[in-house]
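Below you'll find only one chain, the form predicted alone, shown as structure tokens.
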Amino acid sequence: MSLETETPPGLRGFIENAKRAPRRFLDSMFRSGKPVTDRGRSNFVFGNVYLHLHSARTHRWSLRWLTTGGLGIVSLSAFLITLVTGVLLMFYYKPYPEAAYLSIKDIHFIVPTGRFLRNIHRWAANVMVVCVLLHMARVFYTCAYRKPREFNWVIGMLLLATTLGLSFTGYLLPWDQLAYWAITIGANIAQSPREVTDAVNITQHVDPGGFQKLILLGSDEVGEEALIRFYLLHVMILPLILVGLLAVHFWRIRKDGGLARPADADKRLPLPDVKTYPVFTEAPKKTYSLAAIVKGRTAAVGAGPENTVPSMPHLFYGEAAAFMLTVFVCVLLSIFIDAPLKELANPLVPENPAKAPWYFLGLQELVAHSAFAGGILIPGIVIVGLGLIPYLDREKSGTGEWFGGPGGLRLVGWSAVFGLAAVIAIETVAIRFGWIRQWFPEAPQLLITAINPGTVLMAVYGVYSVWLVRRYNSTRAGALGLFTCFLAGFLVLTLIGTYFRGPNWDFFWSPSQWPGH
């Protein structure tokens, strides 16, 4: 008798099912089959919990690297890298002062690959901050904040703030001198409204500065409460907020019609390569009849599939390339440059100079003249101004184009020159000759708060922006000039704070000129 006749039917069926189980498992994952047709590629996107945030088709203009530089995907990739490495570091980190520093030393020197993981975590966080800033600049310079994308611009600003918050809260966790005194600077900035309330003698009745510091630290000083609070913010609260904002951000990109592009983008694109999929690769098998179709208000109205390609595989290949490039850069930096680790935090031995994280050094340069103006007033005005940009600029020309709008690249270039010249001139006067406090030691604090290098620089940039609006009769021109000036100011102030400030926050051309101990 053959083996098949000897095997009971039930067992034979079980063996056949076991053989086919791997294939059936794959079929259950991808219910639409292999994505080889337009319909299959669309279903591949629709049926995936992660990929459904993409549209089924992507315009060829959006796939050009020059359009976005891949900055949004690089930012997301850096976040995913920090998320994975952060979870691994959590296995060894102990979030209380007596053990935090020693656990970081264990990670750095004892845990296998611990130093490498910590380096990747730190560098990916820095890459994320840089790319989010550049992504925001790209959106602005291509007018991609205009209708119907106004709200997504606001979501992007919240993402930037959350990114900075994630990086800042992680700065304290090593519990070394660098971290302790950097957070101390941040706490003093949070307390800076006392500069005004003390001047008008109302602090004992109204103390917003003290309240902000208490909320930030959970105490009057950087200690155990601050470490636990920063740890929870860093590993749980802020990541959840960021993931929620990312979901809304990506979903709105899709619902707002994809990435912004010029009205004549189809005419600017060259003819597609012969290997590029045509608009439709599968003939419809049914026809349908609809009645009472009316024009709606969504971005998809009036948009056809011409000059689009399936997101699978074209967009996904680009995203995979951006992700691999991000991993490569983070790994390369991590091999050659270690994350810093100084001595154990000591409240009795202040760092001199004590410096905030690099992305806050521009603010620290302004805070040196007035804590409230540099740390609260000016950043508040900048944030409100950025948030209002899409609601004030209602023009249409230049949307989707780099430096679009009246003046274009020439206006941006001259604005960069003006912005650099203004900040360098004001900083030169402040460094070389001092400011009101040095000229008039008895000057009231409110005068110093109102008139300091930061407020003067902001006023100069504001006047220049108004002049551009009048000259070009365009809100967009004024916004272009002002945004470029602020970028120039941020760059110069950050460089000064990073490389040219030494002990007692004095100016030195080189660390070799620092006074000896």
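Numbering follows the first chain given and starts at 1. Everything quoted here is computed from the prediction, not taken from an experiment. Note that the rigid core is defined as the largest set of C-alphas that superpose within 1.5 Å between two forms. Compared with the form predicted together with the partner chain:
Comparing the forms between these two forms, the C-alpha position of residue 13 differs by 2 angstroms or more, with the core used for superposition. Relative to the superposed core, residue 22 undergoes a Cα shift of 2 Å or more between these two forms.
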Given for the second form:
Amino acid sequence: MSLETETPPGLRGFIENAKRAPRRFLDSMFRSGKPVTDRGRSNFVFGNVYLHLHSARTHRWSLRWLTTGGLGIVSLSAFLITLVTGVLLMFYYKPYPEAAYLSIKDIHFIVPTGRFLRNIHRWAANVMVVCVLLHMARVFYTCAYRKPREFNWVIGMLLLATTLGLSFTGYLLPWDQLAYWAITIGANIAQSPREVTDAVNITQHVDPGGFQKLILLGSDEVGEEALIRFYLLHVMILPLILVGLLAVHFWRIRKDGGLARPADADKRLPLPDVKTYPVFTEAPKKTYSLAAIVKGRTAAVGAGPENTVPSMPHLFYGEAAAFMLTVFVCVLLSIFIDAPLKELANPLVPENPAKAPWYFLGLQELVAHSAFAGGILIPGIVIVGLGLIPYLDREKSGTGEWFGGPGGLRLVGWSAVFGLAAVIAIETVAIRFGWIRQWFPEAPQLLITAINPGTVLMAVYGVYSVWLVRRYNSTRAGALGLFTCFLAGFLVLTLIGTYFRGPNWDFFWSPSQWPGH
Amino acid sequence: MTTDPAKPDPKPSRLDPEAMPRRDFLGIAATSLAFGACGFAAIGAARMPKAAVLPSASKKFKVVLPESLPPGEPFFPPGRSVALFREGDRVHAISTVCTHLGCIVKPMTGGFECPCHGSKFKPDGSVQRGPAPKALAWLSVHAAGGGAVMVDEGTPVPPGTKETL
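Can you switch from the form predicted alone and show the form predicted together with the partner chain instead?
Up next: the whole complex, starting with the chain shown before.
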């Protein structure tokens, strides 16, 4: 009997209705039934509150693995994993010194599945940082930041900063030696503008450094106030900011015309597989404009939705696969590698070496020469510089293509070689021969703040990219070179900071050579 | 300002300007009051993150230097990041908080060194090498009677300031 036939009155009817209730419940939940027709598939997308941020149809170019690598979705998946595991960890975590440490210990050793959840939380956070960086590199190298997507690139920069902020604030919460000293170093980096204000002797009048540290810690030392501030930032303020920015980020993908693709993407795509759900092949004769409703060209004006496939299932299955892969990787890592927990924080004995999370070790390598230059000046210039890229590179050719088309890869290759050579050369000098203070102990601090391995490296990269702009007569060439150099620099400095620095931040080829301490 | 599209405005006279309609006036007044209130609240809220009294423990402490402390050798009062020196009857205190990124420096032959980024300091606190931007702070010391000294970690004094016991 079909669901919609009349049921007889009375008890028999009641029983019949009860039997049909589960099917009817499902029907009422999914408004448009099974997505089998083209219309049904579209309905499935825009009839669902969670899915309707997607467009109903997706261009086939966007679905190639090579277009995005799914890195954005993986970053989002990692964030969702940290969200769920983080909320679960909050059941046991107590944000007060010593109690915090003990509660993490409880989570690690006593709470059933606690260690596993903590491990997943930590690994997902790491996966998120890696994938956000890779995602940024993908967008940069495929020139996907260009008009009209400039603003979304800027939102991406804010998301990167928020992601790093989330990781950093989470680092203090275990209240162990690692956490305590990493945050002490971080807070003093926030204070490091004093390096300049002290040198020109105006700290007693203008003290932005001291103010930043005070606001961050709520005190002049890392203590209970700092812990509660970091906790609040970590579990409430930064996640809310992140979710708010994510909403804008996703919305703008839609509004900016989907993922960037080359102008001739349609010609370059192979014919669709016969088994694929049919794609539109003919453009309509009439063009549409949604004047006064949508700014600029709408995706379909004058072109028709040819070469698109329904988002359900083609896009959603891909996204689900990326999500499942992320969960799988995080779970696998969590089974085999535990999140660290050192001794209880001791404000009198610094961890030696005291290391920040790995993605900050490149910066720590730079602050080992000047706290202000390495911790504030250079990161500030890098973030602002990255944000400016789409407003400086106004070229059009190569949008949506890896490395901006032929020749780009060669340029990136050479820039990588140059970038690696420069950073290794400068680090070698600094490690082998020391820096200005060793040669001239009386050198003024301002000189060292201005000229240290970090600023020298940045200047070398800058000059190189200006040279590229002139040589190729293209801003894009300069941007490619600069971005590649910075990636190379980040990589090498991070590796040195992670693997080759030991007690007293001395250079060691391997941790086995560390002196006992 | 509202205009009646059916009747185009007559040329406004400079000497007899049209009065602002009451609704416009009320609208502008209400909007500015709302923004003003938000701004006022924001200024108040911005003061909130810094408490009037910082929650850190007292920075003053009393300590008795051991009789056997040789001149030029540092004495580290337990639980404090301070090195105390005594030469004859003159005492001075140097903070052991590194001026670079706030790690605690350790004594070594001929001064102090920082475990975090390898800064080295002479016994008087001045920078010998490494990234530290300035010398270790000298701290205020006062005789507290009975051979004890009162050290104030919160009050730096010019280097070279010593207290006679």
